[in-house]
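There is one chain below, alone, in C-alpha cells, taken in the form predicted alone.
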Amino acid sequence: MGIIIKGTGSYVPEKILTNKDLEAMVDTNDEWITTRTGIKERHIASAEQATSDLAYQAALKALAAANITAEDLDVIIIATVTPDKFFPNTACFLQQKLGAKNAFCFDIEAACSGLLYSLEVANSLLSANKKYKNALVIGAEKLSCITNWEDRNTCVLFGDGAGAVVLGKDDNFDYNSVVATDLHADGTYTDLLQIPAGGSRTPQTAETLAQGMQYTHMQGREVFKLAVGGMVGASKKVLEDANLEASQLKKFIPHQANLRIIEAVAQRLDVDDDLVYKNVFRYGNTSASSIGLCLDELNSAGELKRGDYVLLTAFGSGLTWGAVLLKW
C-alpha cells in the first residue's frame, strides 16, 4: 500500500491588486517592483474573508480531485501565519465548514515553509497509524491583514491564497509520494522576519499599534542570502538521498517569494529553466500557500503524471527552510 497524493486544490480571492494600483498608494512604480521582485499583481481577500474561508475553497477542489468526501478525512492540517483567531485553531474552523466530523485538526506555523512541514507530519501520521487513511494538508494565508500598506518595501510583496493537498493510502500503489525530506530551523535569526508585537512577549498596546508593530517587518538583504543558501542545501540533500539528478525532475517548485531568489536557487542547483515553475508574477509571496498554488496549477493542467518527480523547497520566518521530493 502506498501513501500518495490523491488530489490538489487551490483558491485565490477575486480582487487583484496590480503594481499600477500600488503606485497610487505608496511611493513606488511598476518598473521598480517588477525589476526587484518579478511581481506584477497579487490577489487580496475581502474584509469578510478569513483564512479558513480561503482554505475551504481550496479544500473543496482537492477533495473533489481526490474523489473522497470530507467524512473520509482522518486529519486536517493547516499551515498559516494568519489564523482566523489565536484559538481555536483554523483547521477546526475548516472542519466545521467541510463537515469533516471524523478528522482531528491542528495548525502548523512555520511561515513560508509551512506546507513542507505539514506534508512531512501528515505522511508520518499516515505511516505510523494503520487506522488513518486520508490527510488534508493546506497552506492558507491572508497576508493582506498583516501587511503595512504604507511601507513600500514590504507591501509590494504579499498576497492572499490557499493551496491544498490530499495525501492518502491507496492499495493500487507500492510507493510513497513523499520520497525524501530535509527540514531545518535556526532560531538565532528570529529578528530578520517577524511581527514584533501581538504575542505574549510583547502584547498589543496602543503604543505598539501606533508604531505599526502589528505588521510584517523584514530585513530583506539578510533574508535573501540565507534563503538561497538554505534552499539550495536542502534541495541537494533530498536529491542525494533519493539518488536522483536534477535533470530527472519533472518540475522544480521553489517558494514564490521573489523572482531573483527563485532564479538564484535554480542556477546554483543547475536546474534547467524550463523545469522551474514560476507564478510569482501573478500572486506575489503567499507564504505557506505558495507551493500549494503551484502544485495545483500544474496538476490541474495535466502536467504531472504518476511517477513524475517534483522537488519542492521553501524558506521562511523562524528561520525555517527545507525541501521535499515528491513522486507523483
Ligand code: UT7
Second form
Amino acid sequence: MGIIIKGTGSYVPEKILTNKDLEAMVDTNDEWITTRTGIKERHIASAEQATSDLAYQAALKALAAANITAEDLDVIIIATVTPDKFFPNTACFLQQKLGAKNAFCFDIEAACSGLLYSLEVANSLLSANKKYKNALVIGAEKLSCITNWEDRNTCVLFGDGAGAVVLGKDDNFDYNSVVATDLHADGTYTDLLQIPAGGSRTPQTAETLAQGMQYTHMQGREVFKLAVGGMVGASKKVLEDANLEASQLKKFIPHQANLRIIEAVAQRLDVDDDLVYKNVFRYGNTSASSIGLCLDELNSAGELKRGDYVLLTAFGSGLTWGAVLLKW
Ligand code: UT7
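What would you give as the form predicted together with the named molecule, now that the form predicted alone is on the page?
Every chain and every other molecule in the complex is listed next, the one we just looked at coming first.
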C-alpha cells in the first residue's frame, strides 16, 4: 500500500492588487517591482475572510479531487503564520467548517517552509500509525493583515491564498509520494524576517502599534543571499538521496518569493528553465500557500501524471528551509 497524493486544491481571493494600484499607495513603481521581484499582481482577502476561510475553499477542491469526504480525514494540518486567532488553532476552525469530525487538528508554523514541514509530518503520521488513512495538509495565509501598507520595502511583496493537498493510503499504489525530504532551521537568524511585537516577548502596546511592530519586518538582501544557498543545498540533498538527476524531474517548484531567487536557484541546480514552475507574477509571495498554489495549478491543468517526480523547495522566516521530492 502506498501513501500518495490523492488530490489538490487551491484558492485565491477575488480582489487583485496590481503594481499600478501600489503606485498610488507608496513611493514605488511597476518597473522597480517587476525587475526586482517579478511580481505584477497579488490577491488580497476581504475584511470578512480569515485564513480558515481561504483554507476552506482550497480544502473543498482537494477533497473533491481526492474523491473522499471530510469525514474520511484523520488529521488536518494547516501551515500558516496568519492564524485566525492565537488560539484555538486554525485547523480547528477549518474542521468545524468542513464537518471533519473524525480528524485531529493542529497548525504548523514554519513560515514559507510550512507546507514542506507539514508534508513531512503528515507522511510520518500516516506511515507510523496504521489507523490513519487520510491527511489534509494546507498552506494558507492572509498576509495582507500583517503587511504594513505604508512600507514600500515589504508591501509590494506579499499576497493572500491557500493551497491544499490530500495525502492518503491507497492499495493501488506500491510507493509513497513523499520520496525524500531535507528540512532545516537556523534560529540564529530569527531577526531577519519577523513580526517584532504581539507575542509573549513583546506584547502589543500603544507604543508598539504606533511603531508598526505588528507588521512583517524583513532584511531583504540578507534573506535573499541565504535563501539561494539554502534551497540549492536542500534540493541537491533530496536528489542525491533518491539517486535522481535534475533532468529526470517533471517539474521543479521553488517557493515563489522573488523571480530572481527562483532563477538563481534553478541555475545553480542546472534545472532547465522549462521545468521550473513560476507563478510569482500573479500572486506575489504567499508564504506557506505558495507551493500548494503551484502544485494545484499544475495538477488541475493535468500536467502531473502518476510516477512523475516533482521537486519542491522553500525558504522562510526562522530561518527555516528545505526540500521535498515527490513522486506523483
Ligand atoms: O518568503 C520568505 C523569504 N523572503 C524572500 O526570499 C525575500 C528575499 N529578498 C528579496 O526578495 C529582495 O531582497 C527584495 C525584493 C525584498 C529587495 O530587493 P533588493 O534588490 O534586495 O533591494 P534592496 O533591499 O537592496 O533595495 C534597493 C533599493 C533601496 O534604495 P537605496 O537604499 O538603494 O536608495 C530601497 O529603498 O530599492 C529601494 N526600494 C524600493 N524602491 C521602489 C525598496 N523597496 C522599493 C519599492 N519601490 N517597493
